[in-house]
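Heads up, the chain below is alone and in the form predicted alone; it's given as structure tokens.
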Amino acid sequence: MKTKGFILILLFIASQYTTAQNIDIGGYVRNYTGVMFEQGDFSILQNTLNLDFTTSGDKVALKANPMLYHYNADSLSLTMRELYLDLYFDNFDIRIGKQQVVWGKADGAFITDVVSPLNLTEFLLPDFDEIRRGVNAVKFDYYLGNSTFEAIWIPNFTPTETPGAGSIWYVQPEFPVMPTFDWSKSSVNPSLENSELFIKYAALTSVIDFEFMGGYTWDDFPTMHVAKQVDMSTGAPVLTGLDITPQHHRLYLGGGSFSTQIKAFVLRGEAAYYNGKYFQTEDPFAVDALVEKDYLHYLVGLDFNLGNVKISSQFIQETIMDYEEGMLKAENENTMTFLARYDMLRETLHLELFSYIGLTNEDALIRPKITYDFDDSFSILLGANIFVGEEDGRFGQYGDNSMGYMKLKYSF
């Protein structure tokens, strides 16, 4: 109740302040309801209030984007998705504060788009602007003709958020014995030494758009350091205990992306090369069953129109360099995406099919949806998330979570 009261007071003050200070306010209200096909249970009952406050002058602009999520009967979550200040100069801009950063050319994949960590508590199902988490950062953009140089400094590390135990998206790891966890090294203390730095050079030409990027960052996912307790009293080693210490490690990465039009086709590509990434091995008696390897993540995509239908497809590969037998992750993991979109009734009715297809694990996530724009402010969306394939696959493991859903959205 106290949280509700605080939120109402905050919204009232904000509305009064915007009237007095000539601040533009926009956003949306959304109802989102999902029902699982197999059990008939509600997989999600969510109401969302998204507010977007903006004000700008010749040299300065300010944006605040709070979001309020109301789940089930009485669960409230208030987040500040973005809160930043823009400073404009003749040849460069500076953005200071909490912000989302979007890099790269990929659809539905994060390859060079790694500055903002992710919120994967609902897997890959939310809109991508809600999957990305804001980071406290200073962003510097310098403009020279059709080129842009960008540098981003992040003083405090923010990891990717994963599902908690009890969530339908939480997958319980299988252990040969019951483990104990030491969380003392799971966080990265904010300091100058522990800050992150990203740089990017982008150019827009008449033939090709391209970007080069690099980063000195932390792995968003913690490495699980495992200390094994082994009993040798019987003559043969017997595993008796596991002590697991999650810990984030530094990563160096470099990469780039491009996009070019060839007659009626748009060809896209994107790649990132990671140095210093840790991978688990299956050796049950190793002191710390980890190996450090370089890692390549890339895609090639093609966009075109087939009549009035927009088609897009991508091939994505994740490759571990200098691969060793016994690693738990496959040397190559191949995925394809497919998108088809058709707009009709004067672009008020939108039919869309988007799919992830796991070639390595023979699984898929199929996402059909239909959206009707009742008017400029109100839309109705009906869709489904269908998981198929092998249970050990990235998508097939959620086979029981296939669902239908509806979203009602009013924008203002």
Second form
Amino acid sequence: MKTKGFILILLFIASQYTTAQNIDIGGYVRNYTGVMFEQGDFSILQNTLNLDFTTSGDKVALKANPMLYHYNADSLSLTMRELYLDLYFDNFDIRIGKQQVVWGKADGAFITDVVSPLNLTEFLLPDFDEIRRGVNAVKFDYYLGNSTFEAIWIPNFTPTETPGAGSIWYVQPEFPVMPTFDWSKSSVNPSLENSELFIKYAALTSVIDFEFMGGYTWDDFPTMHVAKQVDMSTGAPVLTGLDITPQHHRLYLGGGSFSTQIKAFVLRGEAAYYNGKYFQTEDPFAVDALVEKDYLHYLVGLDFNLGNVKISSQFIQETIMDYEEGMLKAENENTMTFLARYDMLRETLHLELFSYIGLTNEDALIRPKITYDFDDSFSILLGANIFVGEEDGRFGQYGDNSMGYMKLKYSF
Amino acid sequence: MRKLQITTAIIAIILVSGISSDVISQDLSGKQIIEKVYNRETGDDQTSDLTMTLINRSGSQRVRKIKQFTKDMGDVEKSIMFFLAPADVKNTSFMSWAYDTDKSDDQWIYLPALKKTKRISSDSKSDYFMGSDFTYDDLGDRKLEDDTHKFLREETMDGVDCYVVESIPVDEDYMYSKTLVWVNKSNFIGVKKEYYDEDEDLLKILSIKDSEEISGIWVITKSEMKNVQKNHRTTIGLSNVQINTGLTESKFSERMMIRGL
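With the form predicted alone done, generate the form predicted together with the partner chain in the same format.
Below is the whole assembly, all chains and molecules, this chain first.
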């Protein structure tokens, strides 16, 4: 509440500067209808109103981006995606308020891009401008030539949002016995001590673009502390209960990214090293069925043109350092992404194929789509999300959720 | 997002031309004429509003509006442009650093929906810009040595005395087999250009519709590219042109791409 009050005061101050300036209003209205192939059920019936209010001057700017979602059962959901104030100075800028921060050079993967948590209630299917959650933060940027030093302070931790029970994207964990959940430690108390801090140094040069980053943050996903209840009355241990306590833990991470052009190719890379991340294990001697390990997440990607087709491909690896037998997550998990895009009819018809390919679990999410621009404001998109492969894979587990969908969009 | 790749420098090549009229010679070769067209004075910096109108064979129109800034820094020319319309590309920005050497241009695009600045390849200049009839190369900084230039004749075009020069690409796989350009003898502005396809059939005609002298430099303020084979065309209009206003180097940075106008 203190943060909200602080933002309101800032908005009031900003209004004193901006009352004489015009407010620029843009956005879109969108209908999004999806049907699952197997059951024929609607996977989504959604209408969206996205409004983007901006007003800016030489010294200050203000942005508000409310989004209103209307679902099939007349339910309305209002989200303030962003609401912030920009203050401009000669060599530095300050942004205060709810904001989305995007770091790194990866496309469709989140490696050093960890400042804004994700909304995974519809898995990875929303557009990437909708999949991030805004965070209340103070962002400071200092500029020196073509380089930027950035520091971000987030006073209250916002976790990644996951699908709730009842969602087609919720995956029911399997337990050998009925567990009992203790949610008392599942949230992080907002306090100065519990705030998050990120720093980044970035530069655009004539040879290469690069970023170095570091973060003192919380794991966006809660760690599941598991206490086992064992009955020894028969002589042999028998598992009789599980007490599960979800709890977020602190993480330190450092990393960087780069992008450079080599002849007709754009080569990209990105890596993040996490210090002390918790992983679940089946080791019976592990406290709370957890082990703490360092973790490396990296990517290399290549963008190029094949005739008039734009191609982009990335290789992504997640590696657990000092791996131990019994850990539930694989030591190495490899994924590829592939994007092909072709524009035709004077760029009114767009064909696109994007895929995540799970190399470790031999599964994939294949996303073909066709977009036709009736005019500069109105477009129709026909697409499909096809999940294939092993049922225990990240994508294959949603094999029943393969769907076709249509999006009608009016931009203004 | 390659469709948004454009350099203000290019638009300047076609649309901004100026040279003093006292250098006219009757004995210029084709290469010398084109060299004078290419090496004209354009000022140290330039700001303008660009309106690109795509007109199809039925006459319906689509309009793109851009605010563009260019600065010549000696061995590098930096450009930045901000897309104002249509709505779905509004606040997108594009920055280009074009070098005098053989080094490829550096190009970046800022996508406001993704909140990301991406380095993009400056290759594939045969692509059409934003669905228009202009390719990136039509709009771009084509080098003198990329073609073999031949003076054909002198000709009067709409009352203007012109040199007519034929340019044949050195690269045999280039998208055009040849171009013919009509150059105003008095100021070395190209007033008309014909583009021939790989079968040596006429493909497109670029016509200069209007020009103004601003701060002592001739600026073409209205032009049209017509595809005669598909019968659609694109007009480009420049307005609010300002030259040598003292744009600072900091204008051409990622900070400004993100901040916008």
